[in-house]
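Take a look at this single chain in structure tokens; it is the form predicted on its own.
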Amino acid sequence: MEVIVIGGGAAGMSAASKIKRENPDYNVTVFEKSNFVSYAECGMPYYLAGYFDDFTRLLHYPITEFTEKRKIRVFINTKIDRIDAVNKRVFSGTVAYSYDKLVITTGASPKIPDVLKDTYSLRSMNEAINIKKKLENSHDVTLIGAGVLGTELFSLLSERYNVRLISKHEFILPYLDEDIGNILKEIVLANNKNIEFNSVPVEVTKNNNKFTVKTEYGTHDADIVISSTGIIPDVSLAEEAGLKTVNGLISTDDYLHTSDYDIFAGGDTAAVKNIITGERQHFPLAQIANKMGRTIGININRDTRKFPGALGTTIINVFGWQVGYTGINERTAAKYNINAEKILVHGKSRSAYLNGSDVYIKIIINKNTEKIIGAQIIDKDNGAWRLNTLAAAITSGISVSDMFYADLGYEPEYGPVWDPIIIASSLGIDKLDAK
């Protein structure tokens, strides 16, 4: 059996490894257009902020782990230009490679508007290395975009540089609902007030390795401008091969087959079912990509395991606060006509005598089913476990009452006996009972 994987990122290497582990006699070949495979994109902001200086620490494994130990053929610096699905071949230039099964994990590329074409972007290992070199002789940094990447870069780079953030929204992390978003806005401004809200660049010029950025608020200079204005799934290969797409993503079924049964797709280029809404959408997250790759590896011979979908659970470091969300927000609930109730609580991260920090937790409840369908959190201590607890609850489809009565462990250093999760669940029950 000849299996070809296009793309050596999280989904691609996870798929290749699982396929080879389950089928040692299969020939598995990975084509990666860059010179790196299997690296940690989520660690790049920490690398740029000087938490470590050796970029090889971002590599999950050296390439020899795959080629020598796992016996996977890996071609780096090799771009696949065309898929001939009828004859089951892929082409790199004029060289053709035949396959029995094909896995497309081509990822996504930075979405850079024309006005920002001369700025830096952060998506690949090579881009991270280039930005790191530029930062060595930089003082003033401008960041465009206040989503997940832009916000985390703003937080981490502010430790070493004079950083300005430009957000086209009223607050940062626009997926957050307005109430908890405004709380985060106050926290961020207390750490760095150099933010332009409701602002977009109208002109960016580069001269002698310096940048001049013009917005409607004025003009400023910067040593480096980094754009984090979104990403575009790389679906052109799939589209040219005649594969179906949905919402700009490669369409897949529950077993991650594309519209061609012998071609699978996963990672940032593939549509993923939203567990709450059922919509096929974009979840460009490492956990999801790795799990999709593993699921493809399991299903390469037969439809054994369904990929259940995702919630888009996200958590980042914002000036020492753990900020995140999972499931849907109020806007999404309204879009799908879900009869929703919201609960926002302000609690403490530890028992009072251990001087816990502030915790803000918001849960969204489907009033018809009484299930928790979304959560958002701002927390300095143990925010990750609180968010992950709620993500597990939403995935399992438990009710707010079940969440209240869940037998969570209690230890004063890790949370008060009335943890903010329990308080939010209790208030949710009260609201539902009142109606």
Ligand SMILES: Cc1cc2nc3c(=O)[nH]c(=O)nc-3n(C[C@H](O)[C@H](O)[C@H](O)COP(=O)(O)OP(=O)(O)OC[C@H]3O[C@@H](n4cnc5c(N)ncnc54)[C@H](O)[C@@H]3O)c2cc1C
Contents of the next structure:
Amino acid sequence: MEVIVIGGGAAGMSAASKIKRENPDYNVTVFEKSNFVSYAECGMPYYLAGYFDDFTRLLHYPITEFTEKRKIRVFINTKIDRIDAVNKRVFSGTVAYSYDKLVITTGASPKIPDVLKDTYSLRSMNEAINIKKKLENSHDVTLIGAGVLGTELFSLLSERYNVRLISKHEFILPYLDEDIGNILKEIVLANNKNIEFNSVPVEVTKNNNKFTVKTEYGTHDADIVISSTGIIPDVSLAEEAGLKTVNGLISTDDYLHTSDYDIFAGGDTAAVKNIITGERQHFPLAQIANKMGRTIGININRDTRKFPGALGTTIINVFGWQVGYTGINERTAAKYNINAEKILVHGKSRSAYLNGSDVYIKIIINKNTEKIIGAQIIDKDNGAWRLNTLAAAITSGISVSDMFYADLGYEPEYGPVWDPIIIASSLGIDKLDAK
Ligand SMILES: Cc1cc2nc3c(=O)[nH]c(=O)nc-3n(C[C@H](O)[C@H](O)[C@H](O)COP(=O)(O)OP(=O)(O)OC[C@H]3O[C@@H](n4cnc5c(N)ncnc54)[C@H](O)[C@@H]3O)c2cc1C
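Switching from the form predicted on its own: structure of the form predicted in complex with this ligand?
In what comes next, the whole complex appears, and the chain from above leads the way.
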């Protein structure tokens, strides 16, 4: 059996490794257009902020781990230009490679508006290395975009540079609901006030390696401008091969087959079912990509494991605060006509005598089913684990009452006996009982 994987990132290398582990006799070949496979994109903001300076620390494995140990053929610097699905071949230039099964894991690329075309963007290792070089001689850094990546860069780069953030929206992390979004805004402004809200660059010019950025609020200079203005899934190969797409993503079934049964897709290029709404949407996140890759590996020759979908659980470091969300927010609940109730709790991260940090936790409940359908959190100490507890609960479809009665462990250092999760759940029960 000849298996070809296009793209050697998180999803592609997870798929290739699992296929080979399950089927040592299969020939598995990965084509990667860059000179790196399997590296930690999520660690790149820390590399840029100087937490470490050797980019090779971002490599999960040396390439020999795949070629020699796992017996996967890996072609780096090899871009696949075309898929001929009828004759089951892929082309790099004029060279054709035949497959029995094909896996498309081409990821996504930065979406850069024309006005920002001369600015830097951060998606690949090579882009990270370029930015790092430029930062060596930089003092003033301008970041465009206050989504997940822009906010994390703002927080981390502010430790070393004079950083300005330009946000198209009135908030940081616009996915958050307004109530908790306002709390985050205060926290961020207390750490770095250099933010233009409701602002977009109208002109960016580059002269002698210096940038001038013009917005409707004025003009400023910067040594470097980094745009985090969103990403576009790389679906062109799939589209040209006639595969079905949905919402700009490669459409897959529950076993991650595309509309061609012998072609699978996963990671940032593929549509993922939202567990709450059922909509096929974009969840460009590392664990989802890895799990889709592994699921493709299991299903490569028989439909064994369904990929159940995802919640889009996102957690980021904002000036030392763990800030995140999972499931749907109030706007999405309204869009889907879900009869939703929200609970926002301000608690403490530890027992009072141990001086924990403030915790802001919000849960959203479907009043008809009593299930928790979303959560948002700002918490310095254990925010990631509180959010992940809620994500696991929401994935299992448990009710707010089940969440309250879930037997969570307690120790004063790690949370108060009435942990904010438990308080939010109990207030949720009160609201439901009062209906
Ligand atoms: C700076 C940054 C920070 C992040 N932080 C987090 C985080 O903290 N938490 C989190 O959950 N997620 C994070 N992410 C997102 C996460 O890294 C991605 O969701 C994940 O890497 C997607 O994996 P993938 O395999 O789909 O795509 P990728 O890892 O991007 O891999 C796709 C690969 O395909 C290759 N390719 C594309 N087209 C072709 C072609 N035609 N031929 C050959 N090769 C091709 C590309 O070169 C690329 O190497 C971050 C992303 C970035 C950029």
